[in-house]
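In structure tokens, the next block holds one chain alone, the form predicted on its own.
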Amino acid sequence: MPEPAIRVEKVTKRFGDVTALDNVSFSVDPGELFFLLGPSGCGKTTMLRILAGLETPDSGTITFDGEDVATRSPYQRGAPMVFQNYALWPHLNVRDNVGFGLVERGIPRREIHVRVDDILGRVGLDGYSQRLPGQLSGGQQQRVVLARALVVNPSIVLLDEPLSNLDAKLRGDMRTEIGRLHEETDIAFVYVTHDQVEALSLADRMVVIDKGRLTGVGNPSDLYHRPPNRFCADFLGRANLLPATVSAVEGASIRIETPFGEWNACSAPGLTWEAGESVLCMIRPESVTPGDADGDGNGFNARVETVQLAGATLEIALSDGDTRCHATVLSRYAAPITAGQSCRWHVLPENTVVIKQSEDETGL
């Protein structure tokens, strides 16, 4: 196995009386995209600073393609840091500033010439040279930054919610650039974010943070499809949550009782469930399908209380009695489904997850 790019262990952070970031370990591979995920405040911005060299851990050990860096000034770590307010320098043109971390190293004049011509075709801005910032887009001006970060060849970079100034559009156009960019290269970006959808469309693997602690570390989409505890489900994208109690398992199916009946479940790897338990029963709102399953799927009678067309999708409230959940189906090809209907529903049992009750059993 290689060394990893980055690897952290047991790093804390305090501020005061306040914990930033509590007993944190992870690693980064060689050209990986490593989301750091979490609410504002939760410490992923006090972890990429500390990373960059900006912060110093009370505690713990971090190290670049094995090396330890504590001791390590931010330049001397060879991680440039794409800032979210873009932070270049109003006097200098487009070449300048990108050119000025390679002026920085000593590297000749000619090279310089060709290495920034490089990066600039590679990042759309052939012909923004000679520009100023301000004479620049939003758009315009991330990618003058991130190839001021790539125009050094380093092997980690590092971004600071790079797409926070940007319009909706633009940040979905940049994150299609972010995408490609990191797969013509083999440098580890490591990005920290609040944004979901950010996460899940690019990340190669992520942490989900919380209060300083690691919540959740895997692929985006097992992350999502298979949260290990309550904090995860609910931070990404929007669950129905039931309560339930473990009836029975057997290897790597699950029964539960729930508000709707007797279902079969899944959970995340590597959980341990005893019958008797009170657990949480997970369903995304997209899994909610109207209709019977064949007998495959764990069926349930409900009252459609409100629908509300949002473009493509029906967003759906349904209750039974007390028990409330929604459900996410296709405007276009649904048949007609009015308030006030009671029809039947299903959801797969590899689509009805188990998790843990407790916010503080992380899984991990």
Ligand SMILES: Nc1ncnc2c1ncn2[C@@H]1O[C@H](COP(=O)(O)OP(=O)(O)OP(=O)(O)O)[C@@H](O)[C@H]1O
Second form
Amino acid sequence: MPEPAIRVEKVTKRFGDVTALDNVSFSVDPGELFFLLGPSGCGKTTMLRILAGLETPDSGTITFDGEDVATRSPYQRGAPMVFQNYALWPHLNVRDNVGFGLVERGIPRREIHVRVDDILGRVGLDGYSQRLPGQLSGGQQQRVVLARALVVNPSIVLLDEPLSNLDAKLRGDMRTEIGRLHEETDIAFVYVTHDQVEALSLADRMVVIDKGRLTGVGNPSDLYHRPPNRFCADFLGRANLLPATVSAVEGASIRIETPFGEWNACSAPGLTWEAGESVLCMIRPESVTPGDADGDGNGFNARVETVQLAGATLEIALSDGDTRCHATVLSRYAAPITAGQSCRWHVLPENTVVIKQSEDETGL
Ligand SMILES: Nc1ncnc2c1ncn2[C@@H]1O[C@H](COP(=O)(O)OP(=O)(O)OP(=O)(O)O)[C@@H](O)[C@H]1O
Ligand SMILES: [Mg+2]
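For comparison with the form predicted on its own, kindly provide the form predicted together with this ligand.
All chains and molecules follow, beginning with the one already shown.
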């Protein structure tokens, strides 16, 4: 097994009485597109600045390729950081902004010219080399910043909310381009965002951070479909959270009692469950399907309270007396789901996820 490109072990960082990072550990494989995801103020930028060498942790260790980097300056770490606010030199044109790191490294002028032209082509900025940053759009400036980080051929690039200054359309385009640029290189990208769609759509793997603590780690599909706890369930998308009790456990299969009936369920790996335990049952609205299940689906009767057309989907609120549950189904012109109906619904056991009631029980 190759050494991870980055290993973060038990890192804690305090600013006065604020604990920005609390005993955080994770590792990033070489060439991986790795995301740090979490709400504003959870410690993402602090983590990235510690990796870049711009901030010192109070405790814990950081290794790059198996070597402790505590004594290395930001320059010696060779992990350029792409800041949210571009940080381009306004008086230098695009060529000089991008080539700056190569000049600092003493690379010959001719080689700098070739490498800058190559990277400008790859970020879609052919023909822009003479422009000043002030003569570029936000998206173009963002490309220059990316080009400047990638041109030095680092093994790690650190990106702090690189798309947050862009409008929605440009953000979507740039997201795709960052994914493509990453695929063309063997550079490990550590990408910070508070936007779960950005993380879910691009990440090879990701960690979810809540108030300085790691609450989830895994690939996007596992974390979205089998969140280990309530914070991950809520932060990564819409979630129905029903009170439930474990009635039996058999290997990976968990039987639970919910307000809608007794169901078969599953959970994130590594969690243990006991009969009689009070838990939450998490179901994504798009996993709630009208009609009876074939085979062993978890069927239930519920009354349709409201139906809202949201274009491609119908957003449906269901209830069974005191308990509410939301369903998202594809809208069809003739779809006969109307408010006031009582009908059958089902959820597959693999989409019926048991989570702990308390975040502290998830053991990360
Ligand atoms: N230099 C500092 N001095 C004091 N407190 C700080 C400092 N830097 C960060 N903090 C605090 O540490 C916590 C984490 O901040 P950080 O910038 O890492 O959050 P973030 O997840 O990047 O948030 P955002 O999404 O808003 O950028 C916050 O409570 C912040 O106020
Ligand atoms: Mg930040």
